[in-house]
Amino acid sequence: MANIKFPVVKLDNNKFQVIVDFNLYTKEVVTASIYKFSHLFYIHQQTDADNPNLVNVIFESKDDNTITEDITKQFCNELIDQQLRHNVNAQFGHIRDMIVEEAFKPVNSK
């Protein structure tokens, strides 16, 4: 299992940092994933100065709760979920738009 890419996670008592690779996830996907955790954490993003394809996402607990490894795993799973949604929308979103357009067409009656 050499050269497997995944977000790098650094854990602390009440904060964690995930380094996300934009070669794997789009900026919109990262932002959508972060939003899902914004009710639990103060969050900020910072582009890596040495590599603009990496972004450091820092999460700090709002209630000084201890952060567990499960939370970081949930965030990594959310990245995958949001990327899949993004990909499906890019590929098939036009079909949804056509269905909605057809559903809201005015009914012509004589």
Second form
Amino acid sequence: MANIKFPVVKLDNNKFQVIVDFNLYTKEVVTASIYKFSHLFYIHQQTDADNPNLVNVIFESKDDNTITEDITKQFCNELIDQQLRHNVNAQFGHIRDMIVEEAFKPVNSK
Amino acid sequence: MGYQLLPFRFERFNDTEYLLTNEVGEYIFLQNEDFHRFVDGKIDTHSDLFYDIESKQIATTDKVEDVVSMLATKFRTKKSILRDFTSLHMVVPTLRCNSSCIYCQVARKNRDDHSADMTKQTAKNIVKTIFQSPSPCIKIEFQGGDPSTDFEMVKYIIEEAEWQNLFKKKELDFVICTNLTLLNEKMVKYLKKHNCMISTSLDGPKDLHDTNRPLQDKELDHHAIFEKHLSMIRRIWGNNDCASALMTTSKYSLGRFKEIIDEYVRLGFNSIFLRSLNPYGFAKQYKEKIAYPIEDFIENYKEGLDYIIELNKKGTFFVEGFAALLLRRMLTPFATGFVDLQSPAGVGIAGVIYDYDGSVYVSDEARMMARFKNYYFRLGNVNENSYQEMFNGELLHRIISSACTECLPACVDCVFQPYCGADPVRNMSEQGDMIGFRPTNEMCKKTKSIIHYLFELLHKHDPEINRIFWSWLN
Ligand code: SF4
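Taking the form predicted on its own as the starting point, write out the structure of the form predicted in complex with the partner chain.
Every chain and every other molecule in the complex is listed next, the one we just looked at coming first.
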């Protein structure tokens, strides 16, 4: 346990960086997670120079919102929820389409 | 996995539980651990937990096609308000008014200024347009100004609509929105004869009502006249249901919701719709003076709702309208039309407003934006454009396709989406485009917090609260 660390790095100028592994999270999931924080902070993503499977998400203070490590940990939780949504959607997205299609089908076309 | 997941949305509800909802508004709370076992396909399909989940149609062991068919029927029912198209037609016979409400949202005219009165030709064209709506039910609602300042035009429109309806045979209703102060017995008898219901505004006890809604003639006591006329109206109609009231929360109303509710009860109303101020018109210009952070409204709303629940527990039947609307969506399979909170948005396709000059706007708020030279949501003018051009034109199509919570950013996976709605006009006014940005959207904050609170109350499994909530739905 002692070796487990959040993939969060404090940078200079009150910035934080979260290292996201594309083996665990998709691009869409990362963007959806960033969206939820973008009113509070400036957020920038950049593919890791040494490893194309990693993306560095950099949080920078905006207005009076001070960035803390806790915020970036919340972001890590958000990534998990969003990825879970993505995974379950893959299982039932087509069923949702079927429901909507069936619901709006003209009654006499059955 | 021994079961198939069916479409659902989820959110961490508190530290120990997740809330799951499906497309048709069914919901279930799951302990964190159960939730993770559920999505991993590890719940025993013979367990009580799975039966609960299956009964909510969030997973199934049956043939998917059969469940799809059932869910589609429910979804179709929930969205059945779309079938009829526009049924609420608001008409502004004049902008004249005798009030000077602090949050007034229209460029009202003084009583002797006829520059914004509707002409008979425009009125005729409006009625003609209204009756081209495919909806079998038509409600014509008179807005203003105060429409009672041009009662002759109100009468003209009522009679013109009744004439048209001899041929169209639709279910036709009328409502007049008025501060009541200019109504006399003759007018009320006319309204009763034509079954025109009365919708008025009541902001609370005398001092608050008079602060929020002073009459232009400072000598007059608005609240006293209101009370006197309300009893006259009820006497003539012979019941209390002919007049309903709406409240608006200004800065002065905060901290006073109990008194406001008590005033409604004292005056014989059995419901209230606790409404926050909207950001259009003067309200936006004078934000500092009368507006407040939405969080303050939410806190007041919760206190107000608790107080109303207490009143009901003590035997006074009294409904909070917004909670009742949301509870109907959360607890029943029925369709609930509410122009301001539905998906697709109700703008233009459920409700529409005809201004005194014949201009057609997708909502009252869109009309208010036009006062400030923003004509984005103007569909056309009844004196110049055909019904097809206005109601099947490119603009309305564009607006509606940007107004489905099923596919708006953040709404798309919001657990409250089945109970919520989109408002492209408000998004445009507050955030500069029709899509809006949910993390800072006030409407979203308010709806989310209130639905969350209702779920908290339901989750208490308090039989008394449940009984009260169900009594509001009948
Ligand atoms: S507006 Fe807010 S509460 Fe409503 S569905 Fe969208 S995200 Fe959810």
